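This document opens with one chain alone, in C-alpha cells, the form predicted on its own.
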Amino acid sequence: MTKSTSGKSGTANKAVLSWVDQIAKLCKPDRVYWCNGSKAERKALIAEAVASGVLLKLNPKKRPGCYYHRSNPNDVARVEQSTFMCSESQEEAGPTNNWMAPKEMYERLYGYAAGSMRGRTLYVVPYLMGPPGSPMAKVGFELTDSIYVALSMGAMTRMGDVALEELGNREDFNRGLHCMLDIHPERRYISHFPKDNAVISVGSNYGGNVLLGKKCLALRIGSCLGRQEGWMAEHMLILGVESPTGEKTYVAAAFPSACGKTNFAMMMPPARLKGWRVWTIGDDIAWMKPGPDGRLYAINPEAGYFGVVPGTNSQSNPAAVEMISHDTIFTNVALTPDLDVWWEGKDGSPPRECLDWKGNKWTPDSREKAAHPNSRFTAPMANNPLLAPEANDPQGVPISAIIFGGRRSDTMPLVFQAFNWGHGVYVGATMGSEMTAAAVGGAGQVRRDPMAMLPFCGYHMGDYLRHWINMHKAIKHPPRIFHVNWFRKDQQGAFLWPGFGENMRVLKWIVDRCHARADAEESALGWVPKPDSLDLAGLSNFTPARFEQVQAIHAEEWRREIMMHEELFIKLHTRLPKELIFQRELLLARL
C-alpha cells in the first residue's frame, strides 16, 4: 500500500480500514500515520512541524506552548466561489450554493488527489464532534497531508482514540479527505457530498477550508443531517448567563463571521452589573435538538476556538487575551524580533519593527497591515477561563433565547424582540450584515445572510427556512427570538453603543424578558425596551437622547430595507415558505 505505516490504527472497524486503504492507494503517501490524540503524540507532531518549518516556536517566556504559522498569501480566507454542494440535483443544492454533479466532482478531485502525497505523510485524524456519549455527537475522519491540519484538528475537536471508541463498528462516520496539492487557487475545491456524508478539500491549507470538522461537517453536512433527523445545525455561539442569585439561562446567538461572536461568547460584564457572569459553551457552532421536556437543547460540537485575532485586546475580550497567552497556534499575524506576536488592535504600542504576515519587514510607517485582517488563533477550549462546566454535558443545555445580529451602521436598532416564533424566523431570514475579511469579496457591502448560514447551509435555503418554521411543532416551549446590532453609527461615523462588556446590559434585558421580569413596548419591528427597563446606570455620556438614537426606527430606511429583503425572496421564490411572505406584509402594514 505505502512505503511505511506508523501509529497504530486503534480500530478494527472494517469500513474505516477499507476506506483509509483506498485513499492511501489513491494518494500514494510515503507514510500513513494514525493519530491517537495523546499529549505525547502532540508533542512529537509539534517537534516535527517545527523541524520542517511549518511552525515556529514562539518565545516560551512570553508565549509558553505557542507556535507561529504563516500560510500562502493566496490562501488566507474561506473561498465561497470554490465551495460546492454536490447533492444529487442542482435544485436540491439551491440557488445560493455552487453545485456540480457528484460523479463529475469525484472524478475531478480524485484526479487531483492521485499520487498527490508522494514524499509526504498521510495523517489519519479520527475526531468526535460533541461530548462523548452525547446523542447528538458525530464521528468523522480527516485524511490529510498537512501536519498543520492534524495539529489544528487536535485542538479543535476531541481527536484520536475517543472518536474510535465512540464509533465502534458503526459505518456512519464522515469521510473527509484533504490534499494540499500546490496551494494553487485554480485547483482549490471544498466539496461536500451530503448523500455520502463525505467532504473532499484540495488546494488549500487555510483553516476554514481544511479543518473538515468545522464548517464542512458541523454546518454544511450537519445541516443536511439535521433536516433528515429532526435537529438543527446552526452557525451560533452558546453561552450561559448566571445572575447574582445563581440562576443560569442559556442563550444561542447567530452573528456572521467577524461580527463579535467570540467576544460575545466570552463577555466580561461591567462592574456596574455586580454578580452577573457569562460562561462560554461555544463560540461558533450549535447543534440543537428538541428534548423530552419540550425545550430546545444545544451542544457545542467543537472542543476549541479558531478565532479572528485583530482587535483582540483587554477591552474587547480579556478572556481571549488570557486564553491565547499559552498553548495556541497563531496564523498570519506579525512576528516581533523577540519571537512574540503582534496584530492591529493588540494592547500596547506597535513594535518599532517586525515581520508582517507575509514575512516582510514592517514598521508603523508601512502602508499595509502587519497582521492579515483574517489572521487567526487556534486554541483548545480548556484554555478559556470562562469555560462553562456544561460545555461537556452530553445532553446539552436548554436554550431560552436565540439572538440574531449583523454588522449594520444604520437602520437596525440596538435590540428588539420578535413577537413570536414565525416572526423570529423572518427576522433571522432577513438578517443583513456588512461583509468582512473572513470571506473573500468586497468588504463593507451589505449582504443578506439568513441566520448567518448563507455560506454554510448544505441545501436549498428555502427548504432550510421551512425546516426552521417546522421545528416549532417539535418544541413545546420554544426559545424567544431577539435581534441586536452593536454597530450602529451616528452622522459623524462614531459608534453609538460602546459594545464589548457593556453588551451585558442588553443581554440582561433579554434574559429578564425570558423570565418575564422586564418591561417592553410594542414597535413596528417587535418588542423594544422602555428607556428605563434597560439598565444604563453608570454608562458615561449615554444620554436619553443617545438611547433614542440607537433605538430609532426610521420608516424610510425600513422601506428600503424591505425592498432588499425582496431580493433574497425572489432568489428563493420556488421554495420560499409562504409564512415569510405574510410576515413581510405584516411588517409593511405596521410601518
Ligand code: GTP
Second form
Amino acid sequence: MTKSTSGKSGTANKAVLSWVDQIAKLCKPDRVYWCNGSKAERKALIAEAVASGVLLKLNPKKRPGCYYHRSNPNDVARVEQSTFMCSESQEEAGPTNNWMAPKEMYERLYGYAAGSMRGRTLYVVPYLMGPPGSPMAKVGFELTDSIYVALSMGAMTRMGDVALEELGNREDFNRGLHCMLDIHPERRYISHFPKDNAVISVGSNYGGNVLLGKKCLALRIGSCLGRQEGWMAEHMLILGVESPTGEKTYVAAAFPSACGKTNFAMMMPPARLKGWRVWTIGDDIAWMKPGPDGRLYAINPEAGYFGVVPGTNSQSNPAAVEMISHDTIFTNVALTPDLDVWWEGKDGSPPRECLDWKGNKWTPDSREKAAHPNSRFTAPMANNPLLAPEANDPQGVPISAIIFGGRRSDTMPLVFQAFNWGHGVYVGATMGSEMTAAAVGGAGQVRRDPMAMLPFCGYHMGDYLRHWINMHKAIKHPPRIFHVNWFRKDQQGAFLWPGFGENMRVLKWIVDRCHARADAEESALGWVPKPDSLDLAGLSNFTPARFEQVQAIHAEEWRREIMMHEELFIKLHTRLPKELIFQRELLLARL
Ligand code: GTP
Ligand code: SPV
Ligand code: MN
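If the structure you just shared is the form predicted on its own, then what does the corresponding form predicted together with this ligand look like?
Then the entire complex follows, led off by the chain already shown.
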C-alpha cells in the first residue's frame, strides 16, 4: 500500500490525499510529483536539478557525488522579522514572537500561493522526524515547488515511503506548504499555525526558512506539542562520550545558531586524552522525554546535517572534512576553476582565482569573502564517520548532562556547573550570545537567547521557562546542568581557549562530574573546576595564569550582565516563573 512509483501517490490516507489535492488546486502546478525516497529517485531528481541549473555537478574526482548551489543573494539566512507564530491569540505567541491572526495570515499566504506553481512541479515530500518505530517520531509533509528543497529534505530527514508507512491512516501529520514565489524579501513569510499543526513558507529558498521539518516542525511547532504532551523540543546537539573503559555517557548541548553545536557533536579529542571518544547522535535538534526509568531520553529527529561551512578544516573538524568530501550539497561557498569548492578557513592556501558565492570573480586580494559566512553543507548523517548507532535507536539515549553555551567575548567563564535543576534553568534562561550570520541582521550584538531557543520557541517564552521548571517533577534522575563559553577573548582580541577538539578537556570534566569523580569548588556562578581538576597537560601556551583569566568572574561585568537579565525578565514579566526571580536574588547575594 505504501510503495509509490514514478511520482505517484503511495498512500491511501484520505486526509493526506484530500489536503494535497486542495493545495494542488490552489497552487495550480503543471505536475504533482510524490517523492518515495528511493536511491533511483534521488538520482533522477539530481539529474533534473542539474539540467535546470539549480545544481552544478562538482568535480567527481575531487568531490564525488557533490553538487553546488547558489541561493538568491537576498536570501542567505533565516529571517526572524519574517517569521510568525499564528497562535489563536497574540498573548499565546508572547513578546518574543511576531504574531498575526491565523485567519488573516492564511488569507494573505493563500493569496500569494494561488496559481504560483503554474508551469512548475509540486513535489510532495513525506518525511519522518525521528527513528522509525520511535514513540517520539512525527510525520510531516512538505509540498514544495523547489527541487532543491525536495533534495535537501531527502538528506535531512527520513524521507518518502518510510514516512507514509509510519503514518498509516492517522491524521496527525504536519501540513507544510512551501512556495518559492519570486524570492522577494517583501513577500517572505515563514508562518506557523500551532493549532492546525501547519506551516506555510513563501518567498525564500534558504535553509531554516524552507526545510520545514527542521526549525518549523521540530522546534517551533514541536515546542508547542512538547508542552502539551509533556516533552521538550530543544535547539540541542546530542553526543555520546566513550571513556577509556568503554563507559558511554550522553550529553545534550544548547548553543545558539553558528555557536558550535556541529563542531562539538563531531569532536575529535586531542591525543593527550587517550581512549576518550565522542560519537554524534545529533547536531542541531533534540526531542527529549522522561523514560520509564526516570531518566530523560533524547532522540535526534533529523537524519542529516545542514552545517556551517566556513572554518571547517582538518584541525577544527576532521570528521566533517571527511563527511563532506562526498555526496554533499554545498550552498553559497566559492567555486574553483577545477569545479571544487573553497571557503574561508579551508585547509591549504586560497585559490589564485575563483568565483565567489554570488558568482563574481574573486582573488585573494578581494575585499569581500569568497564564501558567504552562513554558507552551508547538506549531508546525510550516515556519512558522518563518528555517527553513533544510537542515532537510529527508537528509544533514544539517556541524557546525563545538559550544557548551555553562548558566544561571549567577555564575562562568561569557560565552564561552570549549576547547583541544581532550578539554578540550571536560570542559567539557560538568562543565556546571552553574540548574534551570528545564521540569521539576517545584528551580527556581533549580544542578546538574550534563552536556551538558544529565542528564534525557535513557538509560544510565550515565559510559559516555556515554566515548562522547563515543571519538567523537573517528571524526571526522577534529572541531568546535571552546565554552562560553557568557548569564545572568551583576551585584551588583544584573541580567543583565550583553543576550542574545537580541546573542548574534550571540558567535556571530560563534565562527564566526570556526572559520575561524581571530578573535583570542583564553589563560585558565585556555580561549581567550577579546581585548577588541577581540568586536564590541561599538553596545551601549548596555556599557563595557569591563562586558566585564571578564562575562568575569571569580574564583579563589574556581572553587574552589567544581571542588568541584561533584567531586560528579558521585564519583557516576559506577565508569565515569568517566580522561581527565576528567586534565583536572581540568590545570584546577587552570592556575587
Ligand atoms: P547552527 O547550525 O547554526 O545551529 O550552528 P552550530 O551551533 O552547529 O555551529 P557550528 O558548529 O557550525 O559552528 C559555527 C562557527 O563556530 C564555525 O565558524 C566554527 O568555526 C565556530 N566554532 C565552533 N566551535 C568552536 C570553538 O570551540 N572555538 C571557536 N573559537 N570557534 C568555534
Ligand atoms: C540555525 O540557524 O540555527 C541553523 C541553520 O541550524 S537553519 O537551518 O538555517 O536554521
Ligand atoms: Mn541550528
